[in-house]
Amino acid sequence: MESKEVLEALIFSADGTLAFKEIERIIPDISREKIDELISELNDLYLSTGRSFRIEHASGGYIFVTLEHYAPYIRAMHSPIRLSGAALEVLAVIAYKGPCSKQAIDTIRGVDSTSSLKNLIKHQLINIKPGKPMKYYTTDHFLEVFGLNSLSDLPDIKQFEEVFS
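Just the structure block for this chain alone, the form predicted on its own, nothing else.
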């Protein structure tokens, strides 16, 4: 079998993002450059045959994603994650300042964040790092949902400060 087809099968069958280290474990002696080359070939094939999906980098790995053109149909089938403004605010604090304690989040926001934290945990966008105090951090699912490879892909917070100050 060819590496391209094996790589495609692995990404397709993964439950979420497939990390490079997992690919490397299954396909020994494959480099990131070779993986990127094979994914580019697969995406060219998908584009030339009119497929409704492609492979993207997300959360430090690779995942199949549906093309944006099909989003209205996908939304009709799945309930999107609905977050309140407060929950988005808490999520932003954790993404930019995390891992951070509830007290730190509440101090930044100036209000209690308990309800928002519970909602974000329910949607698997954040998780808790045990300790005293407990600290909240973003999950790989957060990166997948927002199409990020890592937290360093977030927009520069200084840009927001310039716009809103």
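Next up, the form predicted in complex with another copy of the chain in place of the form predicted on its own?
We keep it simple here and write out only the one chain, dropping partners and molecules.
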């Protein structure tokens, strides 16, 4: 049964829960009952072959999860730092404009930076300099992550034109 494996591949590669609607869009003429049936066949197969994951039914769709038994190992994993585009923008502004206030960052970006600032502090890429207003600056950890010796290593704005003209 081909669509069983297509269904598996779709849920496998989906970021989070794959909605029923999405499945119905990609595999035409599949019914909800049929999907449920295929999912239980897949889960039976994972169980019988001793796999560490299952497909679970969650809010309007299906999601792949690992069994609880493996949680302690998974929690021990260090994930690489990943930042959203917005967080990267805030980080870039702070790196280039030196210690600066939230208001200055918001003005440059034209949007609010509250959640990005929190996220960057959590990753220890920036730090707060107390005062009124508080100012944000990049940490030594930032230099380490970005492979810089100092902030003066950052390309100057003229060098930007080489790529971003």
